[in-house]
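What follows is one chain in structure tokens, specifically the form predicted alone.
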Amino acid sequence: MKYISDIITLEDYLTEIGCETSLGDLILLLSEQAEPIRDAFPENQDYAGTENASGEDQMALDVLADKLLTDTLEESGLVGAIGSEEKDTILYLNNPYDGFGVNMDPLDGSSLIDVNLAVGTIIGIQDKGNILNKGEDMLAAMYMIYGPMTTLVMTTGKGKGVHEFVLNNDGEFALLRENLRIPEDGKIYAPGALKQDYTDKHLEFIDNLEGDGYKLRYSGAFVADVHQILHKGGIFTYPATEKNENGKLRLLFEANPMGFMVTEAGGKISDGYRNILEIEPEAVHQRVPIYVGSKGPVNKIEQIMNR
């Protein structure tokens, strides 16, 4: 991981790594939505009184972020189809296969807004209006974190690395760290779900982590927890439970984009048995158990589950 002293903007860097022009334009357009989303936080602290497609209560900022991103993508002419955690179905635009397919979680961790913890926006980009594609087929993935700083982490895959940018005082995303590599010696674990609902094999795995000295670090925002693990090493998990064999998190909006980036950074993502990025999606809001982070602990859960 290399820290950057000279100012290199996101636009400059996309050119430097040879990103295809229209894909670069889309990444830049999405990055420009970070400021208006963040600026809306103070006046959108309450629940909206509505539910998203998964039956979860929406914060006002969930609705605002979804509308802002959707309207921007519709007007861009770059996108043929949009899948959102906040929408029941795929939104197909005119001539959907003339543009990119975008899957998004407009505001991951929104229940933490009122206590001012880090939350973020997760984006996966597919080719030719496709939404229901395997994660390994994505063209690019990115997320924006709204914390003490506003940062953007992105990759265009194919060995081009994972890079982190920070929103500076000029309103531009400037390169902060390039070629992020997830450490293998990290000792952080972020465990979702209630322990009383763990399966026996998952509980064995958690006991092994604790016996190996892993420290629990779980905020309730998937994007923020994985961001920390990407930098410090370890594992995030939201497993299958006795009550829900598919876990809680969504394949298209959360698992695939974050797993695509972690894998590009030298890590791994699994449902406990196989690489999540190889799963053929069957539904827009399909859920999947998740283990994502350094290869060592992810390999360990697969050994336990597959024995």
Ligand code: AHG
Contents of the next structure:
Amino acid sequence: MKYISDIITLEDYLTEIGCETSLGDLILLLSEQAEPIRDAFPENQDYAGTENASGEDQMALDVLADKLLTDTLEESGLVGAIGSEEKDTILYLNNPYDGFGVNMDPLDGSSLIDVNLAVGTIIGIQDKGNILNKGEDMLAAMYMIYGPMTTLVMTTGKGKGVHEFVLNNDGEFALLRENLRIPEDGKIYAPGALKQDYTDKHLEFIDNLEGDGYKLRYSGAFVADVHQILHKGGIFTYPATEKNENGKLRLLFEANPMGFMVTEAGGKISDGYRNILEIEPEAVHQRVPIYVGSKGPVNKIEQIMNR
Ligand code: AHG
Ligand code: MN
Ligand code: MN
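Having seen the form predicted alone, I'd like the form predicted in complex with this ligand now, please.
Entire complex below, previous chain first.
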């Protein structure tokens, strides 16, 4: 663990690990939005009075975070297209250089804003303005969590490791932990959806976890729940149910970036049958059943589902 006497900033770290300059610049610009987003919480506790493309009521902070991030990306000159949970369609930017494709969930865990629990921002980065590309094609992924500390977790691609930074009192992200590895012996489970809507196989899986002594840890923010599992081991699920065959969470904005980071940390993400990162996206707001976490429990659900 690195302490403040031993500061390595996100900027220095990106250089140290040989991150390509424009990708590093993009990650730094996005990281600079943590403070303005965080500062907006006290004044933005209410609903915005609008709905997003998935028919969900938008919170003022969903709209504000989307605007802050979009303005930053537009001004950067580094980005060719943006897909966002809060935008109906892909936003193509008039950028002579074809730039990056950025998929984002500007504010994940919106139902927790008014109760002051940890929420976050999730981002996946593709090349050449690509939005509807497979998760495994991503160049980089990151998330920021607004909790007791503001932290940033990122990877700059396959084989580059997953690293965690904390926003310090000088307003800089400093390295907190490098090369995170998801434990295989952790026993935390975060089960989304209503139990009464579970399919038989999913119910069997959850019963198995409980029988094996898994402890319930579900907050209502995917990013915070997966963050906990990344550190402690276990599994997050938001399954297909009798009512919603694709579950609730979105492939491009939630599953792919988080799955990419968990996979890079030695874990796995599945829709119950196959690696989510191999799915060819068909629509920007496409939903997908999710099982993400340590390899053991993710392999177990695939065994049950494929039986
Ligand atoms: P968002 O706030 O971006 O709409 O995402 C909410 C998601 C996810 O963060 C969380 O795991 C899940 O929805 C919670 O849903 P339930 O209220 O059905 O548990
Ligand atoms: Mn979300
Ligand atoms: Mn959201």
